[in-house]
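Let's start with one chain on its own, the form predicted on its own, as C-alpha cells.
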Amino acid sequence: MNFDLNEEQQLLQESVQKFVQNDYDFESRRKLVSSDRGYSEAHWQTFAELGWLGVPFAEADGGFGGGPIETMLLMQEMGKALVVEPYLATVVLFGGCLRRGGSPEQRERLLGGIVAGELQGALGFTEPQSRFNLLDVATQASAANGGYVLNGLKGVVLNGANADQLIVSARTSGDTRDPEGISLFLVDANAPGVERRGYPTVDGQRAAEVRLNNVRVSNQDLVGELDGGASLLQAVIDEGILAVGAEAVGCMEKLVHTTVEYSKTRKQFDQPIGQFQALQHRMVDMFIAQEQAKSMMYLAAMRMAEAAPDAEKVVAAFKVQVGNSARLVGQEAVQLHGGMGQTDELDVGHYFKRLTVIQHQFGDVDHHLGRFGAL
C-alpha cells in the first residue's frame, strides 16, 4: 500500500492546518458555538473561496473531483479545531446523496450553490423508533397528482434549522423495517407543511426535529430509484462514518498532544506529573488508541477509494475502532487533567464530548460488530 499523498492532497491539508491553526482557536470556536447560527458565514465563504465545500464532487458538477481520501485528509485537520461548520451535513450527507444519486438537473440547480457557499442542506434519515436501523422508515411518501405527499417526523437532522434544501427518506411501498420501498426526496426547507425545531447538541454542533404535514413534491424530487434509496442512503451514510472517523482521529490527536503537553508542566511532589511510570504507561495506551484508530481510518480510506468488495466491512470495522479509541483517550484525557479537565473553559471537555458524540452517531460499538459479523 502507498500511504504517500500527492501533491494535491498535501495542498488541501496544508491549507485546512493553516487555517485551523491561524484562524479557529478555541475561544473563537466558543463565541461561534453561542451564536445565533451556531456557525460563522464568513469562515463558510473562506471553505468555498478555498475550494473545500467543492472537494468530493465531480469536474464537471464545478467540484475538485477527490474523493475518500481528501474528505478524510479534510475532516481530520478540523477535527483538530473542533470546527463547528456544518461540512458533515451540507457537503458529505446531502451533498453525497446530490452526488450518487441526483439528477443531472439537480446536480445542477444544487450543486453549484453548495460550492459557491450558496446552499446548505441537509439529510433527514433517523427517526424516534429506527435507532441505527436505516431501514426502519415510518416516514410515508403517498403518490398523489403526478407527485407525493410526505407525512413523517425526522429526529437529530444535522443543520435541519439552517438548511436550505432537505433531502429525507420516506417509505413509498412495504412495512415499516422491508429493506425495499424506501425512497429519497428532495423537500424545500421552507416549503408548506415543514416544521423545524432546531437546538444545539452537547458537542456544540447544531441539529433539529423535522416534522412532515401533507408536504408535496413532485416526481422531479425523486432522488435516485423510486423504492431502491436504502442502498444508496447506506452509501452515504459509510462516507459520513468515515468522515467523523477521521475527524475523531484529528480529536485523538490533539487530545494526546495536549495531554503530553500538560503533564510537563503540571506539578506534584515538586516534580513534573509526566516523570511519573503509572502515568507514562496511561498516555503510552492514548497513542496506541490513537495510532490504531488511525491505521484502520487509512485503511478505510483506500478501500472506499479503490471500491473494493470488502469496503462496507472495514468501514464497520473502522467504526467499531474509533468507537473504542475515542472512549479510551477522552476519558484519560480529563482524568490525566484533573478537576480542571472538566471545565467548560479548558478545551479537553469540548473534545471529549464531540468525541463521545461520534462514538454513537450512525451506529455505536455493538451496532457495527454486528453489521461486521453479517457482512
Given for the second form:
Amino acid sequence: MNFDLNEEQQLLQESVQKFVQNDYDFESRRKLVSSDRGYSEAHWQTFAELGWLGVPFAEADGGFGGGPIETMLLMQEMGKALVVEPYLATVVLFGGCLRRGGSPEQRERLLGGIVAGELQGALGFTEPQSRFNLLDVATQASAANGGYVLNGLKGVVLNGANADQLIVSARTSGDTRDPEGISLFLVDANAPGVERRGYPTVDGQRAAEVRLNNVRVSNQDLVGELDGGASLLQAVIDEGILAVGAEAVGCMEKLVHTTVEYSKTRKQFDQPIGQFQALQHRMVDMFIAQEQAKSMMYLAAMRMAEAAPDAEKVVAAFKVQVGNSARLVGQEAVQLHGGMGQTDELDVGHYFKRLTVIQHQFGDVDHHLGRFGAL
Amino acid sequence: MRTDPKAPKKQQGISFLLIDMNTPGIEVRPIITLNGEHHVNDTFFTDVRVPVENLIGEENKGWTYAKVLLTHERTGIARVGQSKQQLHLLKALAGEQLQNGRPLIEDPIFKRKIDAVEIDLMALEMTDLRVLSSVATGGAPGPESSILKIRGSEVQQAISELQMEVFGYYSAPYVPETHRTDYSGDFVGPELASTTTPNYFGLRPATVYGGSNEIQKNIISKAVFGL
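Now the other one: the form predicted in complex with the partner chain, given that the block above is the form predicted on its own.
Once more the chain from above appears, this time first in line as the rest of the complex follows.
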C-alpha cells in the first residue's frame, strides 16, 4: 500500500504545520476561547488566504478540488494545536451539504463566500430527543405559498450563533424516525422567527440552540432532494466523522508526545517517573491506541476518496476506534501528569476535553458499533 | 514541615504545625482545575513565624501521624454512599433520556454498562465493610484500605462517565451560570446535563489525590505481598 502524500498534499500539510507553530501557541488560543466570538476572524482570513477554506470544493465552484485526504491532513494538524476556528462547521458540514446537494444557484451564491472567508455556516441536525439518530427529526416543514414554514428546535448546533447561514434538517413528510421525508433547508440565520442561544462547549468551542418559530423559506432554499435529505445528511456527517477523527488523531499525537516528555522530567523517589516500567507500559498502550486510530483514519480516508462501496462501514469502524483510542489516551495523559494534569493551566486537560467531546460527536462507540454490525 | 533536615531517612524529621492563615509571609495562589472551578491552591510560606505551642503531637513524628491519617483518608475516599446515590441518579437519567423514542435504559447495551458498575459497587461496599469490621475494636485500617481507594475512585469515575454518556450531544454545552444553586433561568438541554461533564472532569483527580492509585498499588505489593 502506498501511504505517500503527493506534492500538493505535502504543501498543504506543511502550511498548516507552519501556521499552528507560528501563530497558535496555547496562551493565544486561551484568549480566543474567552473572546466574544470564540475564535479569531483574522485567523479565518488567513485560512482563506492560504486556500484552506476552499480545499474540499470543486474548482468550478471556486475551490481547490481536494477530497477526504486533504481534509484529513488539515484536521489532523489543527488537532495538534486545538484550533477552535469553525472549519468543521462552516467548511465540512455546511459547505459539505452545498457541495453534495446544493443547486448550481446555491453553490454560486454561497460557496464563493465560504472560500473567501466571508461567510460562516452551521448545520443543525440534532434535536433534544434525537440522540445520535439522524432520522429522528421532529422539526416540521409545512408547504405554504411556494415555499415552506419551519417549526422546531435544533440542538447543540456547532457555530450556530456565529453563523450567517444555516442548513437544517426538517420533516416534509413521514413520522419522526422514518428514513423518508427528511429535507434539508437553507435558512438565513437572521430571518424572522430564528431564535438562537449561543454558548461555549466544554472543549472551548461554540454551539447554539436554534429555535425555528414559523420561519419562512422558499422552494429555492431546499438543499438536495425533497424528502430525500437523509442520505445527503448521512454522507456529510460521515465526512464530519473523518474530520473530527483526524483531529482526534492530532490531539492524541500531541498528548502521547507531551506525556512521554513529562515522564522524563518529573521525578519521584529520586528518578524520572518514565523509568518505572508500570508507567512505560501504560504510555506504550497510549501510543498503540494512537497508531491504531491513525491506521483506521488512513483506511477511512482512502475508502471515502475512492467512493468505495464499503466506505460507510469503514467510517463507522473508524469512529469506534477513535472513540476507544481517544478515551484511553485522554484519560491516561491526565492521570500520568498527576496533579498537574488536573489544572486548567496545563494544556493537557484541554486536549483531554476536546477528545472527550469527539468521543460522542456524530455518534459514540456504541452507536457506531451498532451501525458497523448493521451495514 | 521538615523540622530536622539532618534526619537519616526522609520519613523522619517531619512535624505537623497548626498555622494561622493570616500570619505574614503566607501567600495563597488559586489553581483552577479541569472543570473550571477553584477548590485548590498553591500555598507559599516565606519566613512565616509559628509559636511553639502550635506543634501538633511530638516533634519529628509527622510521618507516623500522616500514615494513620492517610489510611483513614483512603477508606473515606471509597465514597460508597455517594456512589450509590450517583448510581441511582444514573438510572433515573437513563430512564428519562431517549434513544429512538424509548428511554435509553431500555437499550440492553447501555443497561449492561450500568449493571456492571453496580456490581463493582456491591463488591466495593463489602470490601469496605470488611475493612471497617476489622478496625471496629480500634486501630487503623491495614494496607487493604488501598483497595478501597483504588476501586472507590474508579467506580466514581465510571458512574460519572456513564452519566455523561447518557446525555449524548447535551454533554457538551458549558454554561457555568446554570450551575449555581440559585439559577432560575432556562437550561440548555436537560437541567442535569449542565453539570454532568464538569463532574466527570472534576472526578479525574480522584485517582490522583489521597495517594495516586499507582502509589496504592505499590503499597499493596509491598505491604501485602512483601515484594
